[in-house]
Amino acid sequence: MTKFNPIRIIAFGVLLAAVALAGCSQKEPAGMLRVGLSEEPRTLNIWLASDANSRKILSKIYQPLYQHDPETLELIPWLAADLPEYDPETVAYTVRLRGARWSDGAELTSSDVAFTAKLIKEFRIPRHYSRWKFVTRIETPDKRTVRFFLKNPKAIFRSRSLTIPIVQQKEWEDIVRIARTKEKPLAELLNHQVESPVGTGPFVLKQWREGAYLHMVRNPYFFGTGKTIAGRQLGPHITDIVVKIFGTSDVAILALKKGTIDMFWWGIQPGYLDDLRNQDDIHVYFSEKSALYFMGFNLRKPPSDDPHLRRAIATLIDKNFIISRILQGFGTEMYSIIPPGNRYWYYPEVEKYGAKLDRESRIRKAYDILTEAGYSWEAPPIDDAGAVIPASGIRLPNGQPMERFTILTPPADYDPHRAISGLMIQEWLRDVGMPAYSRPMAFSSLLQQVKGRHDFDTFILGCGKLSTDPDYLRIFFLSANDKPRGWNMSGYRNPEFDKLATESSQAMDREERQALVRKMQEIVLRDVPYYPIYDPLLIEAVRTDRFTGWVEMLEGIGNIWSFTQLKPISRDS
């Protein structure tokens, strides 16, 4: 027998593909979507499920309450038959479902909806249990009706808790049964092997073949087929998905060119798009990510404990530079912790530093700041004529020389952007005397150093896939978040800054949480804990000739929006 060894099956990839497709279906349904994978998925299992890809094949399987709309990103209802009540005396929200059924034929019920919370909140499952702790009790009056009782008014109840996938509690209770039998429960229940999961989205799983592919059908009990929610009538119209797994971009392009694939769900790089755009039947598609890409401070100790050095180094940073030369244009200048994407959220009117300047202005504006702030050098970057010159020797306002710095990036390998935007901004802040030095280390290492110990200067990461819900904003500066393995990473501490937060995760309005959600951005742009850099944009292409209806929002096409409403083209025509 002929024995593949792993970078021939890599490089013969799409033969492969094909022809483990060929043992489920001898011939190809018109209604066939064949999309492309860079890397397997993890799991099936929804409760460890963290990789992209994992999310991407079960959230076309498991459903929740509401999901976004595509254009205004405001809550629609989903498996919910209407947004929910709000109860302010018994600070409750009742939720009403509409008819849906499982995959399996069986009816969704109140029963599956508080099982999901009730087990979120039991096995306090990573990722989830934030946003269902302060639920004190469920209710389920009928089997179309659950009311949730919470301890104080959330704001993020409604955008967060809702969101979530909801299971089947026939599918789950006796899994969850046994692992509370269990030594370590959460860890028996995460790592539970799920091989055929039960959904009430458009698609079941009907085959993975692992190395290979996924062949998913269309589930004959989507509740949302022929129904119109949020102005657009669902089907799904396609019969199958074929996902095919892809050990490199290359094979995976190659593929889309050909017509072997209709569509590669990851994002492209920049270098393929000469080639794709000319070709005919392929379609290229840039989308806003609602992502973060920043320079973050070490507020607990000089000299980024300075907000006078931070403004100033602010100011040198050239963002237009990055995005253009760096990114090769691919990217949007972000001045807000919240990305412009966002639309309802983002407030434009934050301090812009140093933006339009050109290098000398941006080097005269900085030295202005720290003059004024009572640095000096022994050779400054403005000489006594008004010219820019090279500095050095830069002192702190006590007098003291400022000491050597690091700005810790990820490895070039692992994000050529970030590591070599740190390079960049080494050699600007050495335009006024910093002694700043740019050092790539393993991502792992890095937030180790950053989150768990505190131990760094300066860092630049990166935040990939914000929710739609601001209040990532409250978690990332609030002062009780300033702990080892917090997410207060910089170790900003503002009582005016934790009133509004805490305020904002409270505020059931929402016109004025938004109000207050502004407030917060202009302040922690007025002291840059953490500096804004860059929102890469997600280039993603398909194939124009046998399917047409991909819809596009926030985070690209691969939304429910999209596998509900593509339609084949048909070959006749």
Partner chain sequence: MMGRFVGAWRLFRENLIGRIGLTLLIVFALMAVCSFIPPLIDPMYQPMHGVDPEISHSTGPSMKHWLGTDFIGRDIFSQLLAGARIAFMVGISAAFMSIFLGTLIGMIAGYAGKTVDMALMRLADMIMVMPTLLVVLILSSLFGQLHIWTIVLIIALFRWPGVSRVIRAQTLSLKQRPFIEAAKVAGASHVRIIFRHITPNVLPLALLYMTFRVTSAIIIEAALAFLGFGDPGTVSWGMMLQWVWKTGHMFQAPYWLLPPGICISLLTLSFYMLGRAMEEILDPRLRQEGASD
The other form holds:
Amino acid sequence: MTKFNPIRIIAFGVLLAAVALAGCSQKEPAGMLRVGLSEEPRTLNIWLASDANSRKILSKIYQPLYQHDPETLELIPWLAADLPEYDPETVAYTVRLRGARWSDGAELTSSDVAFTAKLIKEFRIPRHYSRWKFVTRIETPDKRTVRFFLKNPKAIFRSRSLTIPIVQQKEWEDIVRIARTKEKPLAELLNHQVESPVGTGPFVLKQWREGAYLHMVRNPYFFGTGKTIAGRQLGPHITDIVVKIFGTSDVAILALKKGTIDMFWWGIQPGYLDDLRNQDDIHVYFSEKSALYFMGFNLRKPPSDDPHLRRAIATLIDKNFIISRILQGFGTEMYSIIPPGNRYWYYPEVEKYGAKLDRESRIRKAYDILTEAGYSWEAPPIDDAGAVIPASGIRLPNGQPMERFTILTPPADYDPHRAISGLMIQEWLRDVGMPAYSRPMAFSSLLQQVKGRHDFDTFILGCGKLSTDPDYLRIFFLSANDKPRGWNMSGYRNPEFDKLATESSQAMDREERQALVRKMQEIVLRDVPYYPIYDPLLIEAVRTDRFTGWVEMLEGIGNIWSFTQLKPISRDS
Amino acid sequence: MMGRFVGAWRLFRENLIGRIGLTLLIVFALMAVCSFIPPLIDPMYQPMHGVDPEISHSTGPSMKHWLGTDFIGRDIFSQLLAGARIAFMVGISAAFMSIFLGTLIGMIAGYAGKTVDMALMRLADMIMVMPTLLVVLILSSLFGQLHIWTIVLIIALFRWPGVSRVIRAQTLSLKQRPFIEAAKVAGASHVRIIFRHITPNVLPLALLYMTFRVTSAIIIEAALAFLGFGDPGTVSWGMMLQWVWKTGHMFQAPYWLLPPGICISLLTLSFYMLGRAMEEILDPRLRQEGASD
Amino acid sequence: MELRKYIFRRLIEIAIIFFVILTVLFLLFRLAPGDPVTRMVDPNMTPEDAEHLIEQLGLDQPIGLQYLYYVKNFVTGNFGVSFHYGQPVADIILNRLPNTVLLFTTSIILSALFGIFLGKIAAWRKGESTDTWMTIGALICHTVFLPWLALILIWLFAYKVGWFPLTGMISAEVWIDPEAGFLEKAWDIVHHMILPLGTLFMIHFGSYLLIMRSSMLDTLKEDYILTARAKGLEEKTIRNHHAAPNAALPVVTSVGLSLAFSINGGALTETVFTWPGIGRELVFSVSNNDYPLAQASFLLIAAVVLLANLVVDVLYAYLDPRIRYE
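Output block for the form predicted together with the partner chain, input the form predicted alone:
Below, the chain from earlier opens the complete complex, with every other chain and molecule after it.
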């Protein structure tokens, strides 16, 4: 111990630092795109991959039959050669395949497609099964043709079922055979370790060093190379993608500014904007999200079972405050369950409670609604002279005092916006004397409370990735889905709505379905089981000095079109 | 008794570290007291809900907002003052509870001996190997966002073993002293012996440990809030750091990032310095474990 | 013989404590509301899907049975499969453990060595301004708010000055380069390690310095130091060869005793620096309801702390012949 001399260690440290400075000038190949990710992808097993990060990686490897056009969001044949043909007689869809190859060089055939669909059905893969269980039979007349027979007409089949990723029969056959023999076949399949996924996409995985990075390289067999699809000439022109894991956004932003990554593949907080806008080599993209952030009410118990109270609460919520302050202006006020960006299905004429009112007018209007419905106060929010005053002791129409009214929100670490919105809403409800308490809860406890036990007054949640197909409107409010773990979290039961919803899911005519979906929106906003609040904008930042050609699309620039069209900027000039 | 106190105070005044610690502590105590003032001036200075009607994004220091505003237009200075109050509340109450528990358990274990001692000390061992922060993290992530008092209670429940070990050792040595024997012979009950004869003797030591526990409680609460597991209805310094971090102002708003961090560090430092100074004055033999956390 | 008996007894004690922790942990995780399936907020996830998945993950069994499986698996070294990654927990832990060990032990050893060295000097110069400033410096290092400090260090040294990489453990550019040799790769890790190491070092070294200083002051009052002085030995020899080795013992103990506390700091440091270690994985798995992984990481940490305490006690007794095993 006494022989130890720290001076030597300090000297050694200085030496190291000197070498560090010298070793900093590492240069990367021109075609290598470096992407920052905020968390490690969960898995490379496509069936387990329910998280955003795994899907980001796997969506460059496994491809669907159809993609969405970045501008019109129309269905674009991808692995398929053209749009599916529907035969109303047999309730069957026929899909013809384009000649594509797997990354091991083998040809993609109709049996791969049939295999994928059968695998989903047989193992009842969560999240996929509901879209395929109504398919009764699959035929493969030849190598390039698949025919799907449906139990009954389904509006969602084209846009929801035919857009799932296709896997290779050769890669999965043995795994499936082994899993089938096990006691827990699904668990076995989900826990299968995929080392190098075989896909048809523009990139293949070369290496994944856990906790550090993923390295993907161009797939030489990618079918799209040189082709023009949806009016876009596809590459890819990138040779490698290196995905680096950053734990926090701040550091990833610093990395972007410093130039050690070319893109940060994650929505960033508005707080970074001023700084990023001042950087020469950084461009910020704003993309619409197909998202719904809403307040949900429990219709199973008082006091939130009263539509008048729900309307009064809706009137009190100042969406403008939430968007301009909490979201810093990067979001849109939502009035219907379907986001306004989804223009075809969105219905703008729904009831807009308290839109554009100031705080006092809101309190007055809510007061009117509540008084009319028979609510009374010990100290009402409006005094005899008509001035707004602090209220307390609200009583329900039956004379009972209102009990503690809880607003559940996700915790601040999960989403600071919703947690802070909850606190603000609590204050607004207190303006009319409601004993409101905002309570952030761990995310899974919150869901358990709301979805599993149905034990709550109201909650604020968000659906981050709504599909462009409005089928979720049906799923969220169908009486049949009012059960533990069911998606009708509010417990909304309305036979009129159920009828429309069922009709809409079977309406094969697009315009007919549009009319039904509009009517459904009107009903929902009349009864307010959910009150929509906002749809945030997705803010993403990229460097502009090495690559060009990002494609803007709903849900951001990290789409397949960007990755097949990005071009390196020649740096010799 | 009085003379001893005056003597100790004189020693304390000569101690530079103690003087620095006490000065800092007084400053923070003043901050905590002053935290009630801003909301009285204008409701926009209410630290949690008050927003400046004209400002809807983070701005730098100005006459109206001495340390600027946060991202929705709340006043950072009044948040900082309110944070001082929370820090004192968390630190002192958690420390007090853990010291109370630790002292009680330590005395009982030391006095009762045998099986009771064995059981209590094994329990202490078990709790001692638990990293408190990670435990609170697990609990708060499992059982939903915890209320600030629940957090205080959990911290207290996991921070007593260190104290109880020392108090137990002290009690063991006290037990051999003649005056305890005398009390026993005189027919005093166990409870009476513990509270009348042992407690006064271990109290200075317990108080000393309290200053160190305050430090660790404040740090744990701050770290928890920083990671996003704090009580979101409370304006604590850790919460402020969480806001600046999660809203992406970390490296752009030094007027927002620096004050809470500096305050946490200095407040813990002041308690620690005070503890060190007290330690040197009370008895140099008492230190042993205190410095390790 | 005495030593062996003592170790044996302690090991049994540790096993019992470990078992209790294991049970408490199991109960905590199972009693908490929510399960990994609840977290999946995807309108495509139907209640039937959820029930099916729960059944497949074995979460539908009675809690007693689950507990029996859990204990049986633990005894046989099967830690289960992570809900989140779908990989065996043992694989994940084995993958992350070396990273933590590397960062953590290096920081502890370095800070203990520095703490002992500087604490010795501070004690030797008690009352002088060197001592005062060292003590104040150590106190500041020890009480500074760690995650905040870490972020400021990143901003300052990795971004503004640009000496070090921002976060992580390796840079992809070096590791995918087929020409990069062992030295380059090793250097890459060291380069990434400097900042997190520095952070942990600062936090620990302060307390070691303070302990060493106090213990050295005590030692200097011992009889054998007076004897050495009386023999006319050089002051420096007395300090370095007689006092310091004995005074360093409490530092060794405190390394063991404060290990649980240091692990808190380690987890925070790993989280902020995205260091792919056990601490970060634990924080992450906890917020993901990944019970198997969270349980195993926590138990691993508990086991390490328990064993470290034993090692410290034995070592202490070995180094200080005055101590006897009770």
